[in-house]
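Coming up is one lone chain in structure tokens, specifically the form predicted on its own.
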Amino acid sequence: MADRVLMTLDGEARDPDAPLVHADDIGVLRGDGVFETLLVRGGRACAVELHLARLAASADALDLPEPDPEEWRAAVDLAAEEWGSDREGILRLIYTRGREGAGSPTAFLLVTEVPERVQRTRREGVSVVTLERGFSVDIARTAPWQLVGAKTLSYATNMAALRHAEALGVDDVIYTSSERYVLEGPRSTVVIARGRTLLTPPPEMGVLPGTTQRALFDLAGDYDFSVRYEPLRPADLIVADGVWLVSSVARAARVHTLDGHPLSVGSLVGTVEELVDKAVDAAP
């Protein structure tokens, strides 16, 4: 059994131990580029259309070429059978600028394991700093360049984030802008819970639009539950009936412990994760 899986847009399944990209690859030199991570489940990927509609967003956000969804979806379907059904995958969807001059992008997909961090993150939830992002909520609007709403290839700033978060003895973080409005995880959608109310912040914030936050909220009503997009505050996690990290591949990681406090455990811890779950199953 392949502990990876690389595939490009042709459909042909490569040795991942052969070389693949240019040294002058724009994304290597630059990150220039964009990616999706997707779960592979069952020997499918979740919820591809959100994750192919966010990278179409992202693509144009940095100007690249208009990514082909048929391609991709085709490749993303072929990666999802070569790993199997046997075990959970992660499947990331790389797209870069391309050769320095060539003036024609880079694409491939690449499938390997779920580490043991993101199981035990999901059985047993999450410790969060959070840690101020130094922009501020208009900063969508004000210098769209920052490229705040796109995932980016550029990604120091965040791994950057999490090493200072594992240095403090934490698992997380949870972004704020200068105003100290709640943002986003590193590599996560913030979501808590008041009564059975779902909240995330507004994309309009600054935040990466997130696809499995929208795959939950798409579902939510079926389940009684009612959801709401509004500016969040520290103090709104820390007296909610909940909290969670949602992202593809850890779902729903439930945050037990804020800047040190511990957050009380309400009756929704364990729902909300199941939804979640269902949300991601069942998303297109």
Contents of the next structure:
Number of protein chains: 2
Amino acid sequence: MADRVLMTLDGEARDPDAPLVHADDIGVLRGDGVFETLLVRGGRACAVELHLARLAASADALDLPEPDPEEWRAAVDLAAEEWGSDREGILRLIYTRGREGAGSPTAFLLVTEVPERVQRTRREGVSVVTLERGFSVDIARTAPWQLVGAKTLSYATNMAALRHAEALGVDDVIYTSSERYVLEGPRSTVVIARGRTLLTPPPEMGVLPGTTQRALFDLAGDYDFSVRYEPLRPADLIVADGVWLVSSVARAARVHTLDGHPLSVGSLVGTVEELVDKAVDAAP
Amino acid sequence: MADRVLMTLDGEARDPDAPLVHADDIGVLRGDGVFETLLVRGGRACAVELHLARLAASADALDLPEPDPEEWRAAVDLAAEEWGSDREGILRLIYTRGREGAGSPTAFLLVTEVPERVQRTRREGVSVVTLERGFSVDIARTAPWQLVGAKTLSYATNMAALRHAEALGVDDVIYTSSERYVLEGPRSTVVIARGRTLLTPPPEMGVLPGTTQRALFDLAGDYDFSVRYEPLRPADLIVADGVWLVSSVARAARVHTLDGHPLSVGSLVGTVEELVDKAVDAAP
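Having seen the form predicted on its own, the form predicted in complex with a further copy of the same chain:
Below: every chain and molecule of the assembly, starting with the one above.
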């Protein structure tokens, strides 16, 4: 069984051990492109439509040509099928500005194994450190060129923040704004529970709209939860009835420790994780 | 004459039209790597040592393995020689974290033609718009994971800022901090003249240390200029005796218009451009 599946957007399978991208691809030279990460489970990709919609929004923010949803949908299905149904996989959709001077984008799909870290995260939850991102919550309005609502290939700072956490012996990061509002994780959305209300920071505050959070919020009403977009402070997390980092691959990782403070294990722990699973499985 | 030269770090020439980079290279997937851009003139690369020193500093900021200066120097010489001496070229050094799980970096060199835009910039100068970067000048201290002093492959926001300028009919950008201090251009350092004093913002304010600015400052004393690192406001640029965006490829681009205000053509215009040329040619 292949440990990786690589496919170009036209559905052609490629050897993952053969080079695919040209040296002068602006995606390589400038991180100038966008991506999505989907979970493959049971031979199909999860929440495809939510991810394709966000891919289109990110492409729009970067003035990239509009991705053709039909074409991507077909390639996603093929790649997931090729990966097979007997194990989970991480499917990445990569869409760059293409080679210098070519004027046509580069697009491919890559499926890889789910790292052991993710299994541990699902099982045990995560410890988190809050790190200042250095932006105001006004950033999306005052500096749209900072592309905070787009999922770009320029993720070096997110990787640096995660290395910083690792050096502190902590699993993950929650960014705060320069006003000390809660923003998001480098690869996840923050969701908290206050009683049976689920809350997350509004996207207008300069966070990436989360596909998993969106699926959760869409389904929550059916399970007697209310949902709300609301500015949150770190203190709101400390006193919450549960804090999760939700994302496509790990789904709901319970935050058990924040900046060294153990967070209480409320009665909702377990319930919300199950709800996230149901929501993503039901998502378009 | 080839319109591009591509070389791996071992000095092996590669076909620039054949793919070089693997789909799972973290440089592609996450913009996780660093780069340098050098001017090739007369068959040799300019200011090689300054660029190799900054490459090493950037790599250090990203916890990448220390680049071997001997190896890079040899490859730079080879690539410049291969490009030839009868035209200028842009030499890019690319150094990524490598393929996922491989634990060894990807390194290559690419020489391409100098775009007509650069020739025009040298001849005519540039119009510039100030854009807020959204960071405080404290960023390097409060959020080192934002990597503001490192030249990373995650340049999507710089590209977006330049597209924004283009949409405004303006040639280039000067970023300002959230306190409205002058920072830098997306691909250049801001230098102004106040009489025979050259000034630039201190790197501690969250700007990339400029190799060309550094060469200029090193030589300026020999030509009866004094130099100073000093916080600057946009108003300081308006009343300056000259404002330049200095960079490896364009060298010194005089700013003739800032946010719609024509800047005065002082007696130093021309002098500073020549000095930058001398400085870079003399730089190690």
